[in-house]
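Just one chain is shown here, as structure tokens, and it is the form predicted on its own.
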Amino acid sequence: MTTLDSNPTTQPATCPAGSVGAEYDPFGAQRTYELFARARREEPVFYCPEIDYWVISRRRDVLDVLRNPDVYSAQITLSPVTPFSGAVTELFQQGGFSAQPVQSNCDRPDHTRIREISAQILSAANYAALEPDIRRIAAEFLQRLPPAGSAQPVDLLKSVFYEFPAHVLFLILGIPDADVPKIKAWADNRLLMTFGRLDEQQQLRCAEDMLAYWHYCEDLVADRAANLRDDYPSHLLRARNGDDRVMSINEIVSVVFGLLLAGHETTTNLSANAFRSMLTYPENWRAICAEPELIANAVEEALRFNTSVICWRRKTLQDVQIGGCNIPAGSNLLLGLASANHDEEEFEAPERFDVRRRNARRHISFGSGIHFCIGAPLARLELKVLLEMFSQRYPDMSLAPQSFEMIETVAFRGPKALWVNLGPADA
């Protein structure tokens, strides 16, 4: 990182001339990896006028930003990329929507205070203790699928990946399984509200769901305040112990509101992306079926090759220089996590999917620094379980013919369906 401390006044951004920014579609899936590869070669930092963001494509630059939270603020991480209309803002104000920065979009010292409390329960050890339940839930979903040899293609996204991570998350949050469908629908709309490109009418429709989502979280926390249980909201309330200096009630509601999106949407897309990659390059599927000990590394390669979070966001707190560009304080940065995961400086033949890749775990799909994803061990465990169980039951599974329609946001990326053939029955 180079900061421009010698220049105390904010200067206009300067950057080598290029054209990647004019061609880059921040919401579309077409040519994303191709344009990122070109950017790394020709224009490592480029400006995207459609959303007013500077896009960072090289791994070393992305890591530098993520690891310097006092220079690059997380405050815009969950801000709407497409600004809310006045009608949406009024609806939120009248409806009592009061979500505040608490984790992924929170800077120090508040971030440290809140994360230390959260990490007491959202820990690798506690996630590992859930493995029997995760396997039970996965088995229940697989039992609903046809046996190997069925002639009818199956949409794995709809049948398994869409709801499976939510059922796992709800074990932590103490939410009944019956609420999965409505929370998934709310989460989908919240995703589009925050990271998508909606017109005013679409925003208003989604905003009503987002408001209902918020009130659901308020009611959940209020219920736990009156009836403490052995779950995450209750843990936060016990830690608070009536002291707003530890955590306020609104902060607890905001934490639950955040986890009720991040805790399952990313894993839904991760699972779909991983199975798509495995079956697009079927030698890898055959490899994990024959050698299950490869599955742990296959999880890392799936995260590297086709991450479910392709970009993340930061705002400069002072004038900086990144990749030859002088960028003033107050500028928006879009960090190309997907690009960093395909950076030739770190990964040999990055466009090749290889479950035997020795440095696959060097991906940064979960971020880096103080905001490293607190749910990373759980996401890894869920995907590992799915790969193990599917490879055992459906070793001859293959992709069905289809054209992939992708979620269109600046951050989250995954297919809207994943049709597979379950393969011949065991002899």
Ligand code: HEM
Contents of the next structure:
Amino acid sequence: MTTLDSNPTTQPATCPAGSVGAEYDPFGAQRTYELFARARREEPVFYCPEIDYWVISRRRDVLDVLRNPDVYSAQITLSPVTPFSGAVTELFQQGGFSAQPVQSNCDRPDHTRIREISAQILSAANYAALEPDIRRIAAEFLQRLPPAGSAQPVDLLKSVFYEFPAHVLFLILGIPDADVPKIKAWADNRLLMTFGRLDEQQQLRCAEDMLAYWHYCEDLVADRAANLRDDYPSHLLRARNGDDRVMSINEIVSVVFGLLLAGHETTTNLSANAFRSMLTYPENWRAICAEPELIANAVEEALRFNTSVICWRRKTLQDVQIGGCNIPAGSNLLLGLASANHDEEEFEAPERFDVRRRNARRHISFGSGIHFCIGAPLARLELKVLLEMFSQRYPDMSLAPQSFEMIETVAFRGPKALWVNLGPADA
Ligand code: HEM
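Condition change, the form predicted on its own to the form predicted together with this ligand:
The next block holds the full complex; its first chain is the one shown before.
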């Protein structure tokens, strides 16, 4: 990254003309990896007119952006890619929707203040302590599946991956299991509102859900304020100790609102993507069945090969030059995390899925720098447990014939269903 000191005021963008931007569909899932590969070769930074974003495709450029928070602001990471209609904005105003930047979309110094308090609970050690619970919950889900030998294909997304990570996260948040279906449905709509391409009518329908979601978080925090417990919202309230300078009530509600999406939608999609990769290249599935010690690296390779957060966002705070392209202050950047994970400069034969890949962990699916995903150890643990349990119980599992329909957003990516055959009983 070079900042252009010579011209402190906004300059026009200049960039080698190319065609990738015209072909790139930021919401569609059809040719994402193919176009990213072309971009890395021919046009490493390209402009996408449909959403008014500059797309950054090379790993080193993406890392440069993520690691320079004073030049690249995170303020837009949760802004709607498709702007809200007037009716939605009015609904939010009247409904008292007041989410404010607190974590992934918050810049320093507020980000540091809030992250330090969050990290006291959202820590690798606390996640590790949850492992017995995570195994218990996963076992409950697996018990509901037919045994190996059943002739019926099973949709793993619907039967396990959709709800499993929410049950784990709700242990941390102190939310009853009965609320999982409602919150998952709200979260799906919230994803589409923030990262999708909804028309006005669809936006309005989803906005009702988003409002209900926000009020749910407000009620949760109010409930804990009246009666502290041993959960994450109560921890934030204890840390606040009535002092707005530490954290305001609205900030706490915003943190809970943020986590109630980031903590399970990501892992639902990661699990589906990971099992899809493992079974599409079944020599990898056979390898982890025969050598379970490969599973930790299989998790990293799954994150590298087919991550669930394919892009993330930043805004330039000054004129910059990235990959030979001059980009003015105030521009929107779409950071191709998935593209970075397939960058030939770092990964040999990046289109090969290989659970034995030595540098798989060099992926940047959890970002980098001050906003590095605070849930990364939990996501890794959840996928490890799923791979261990499934490979033990269903070693002959295979992908059922199907055409994959994907969720269509600029950031989140995963299939809407994942049909598998569970394999013969006497495997
Ligand atoms: C496969 C699963 C996951 C993926 C791919 C993922 C990805 C990401 C990415 C790309 C970021 C932004 C990083 C940056 O800006 O540099 C992020 C931030 C964040 N993630 Fe995750 N995430 C996952 C799971 C989780 C889980 C399980 C939790 C909660 C327990 C979580 C909570 C958060 C939070 C709170 C932030 C904001 C951190 C900050 O700004 O300080 N994520 N995640």
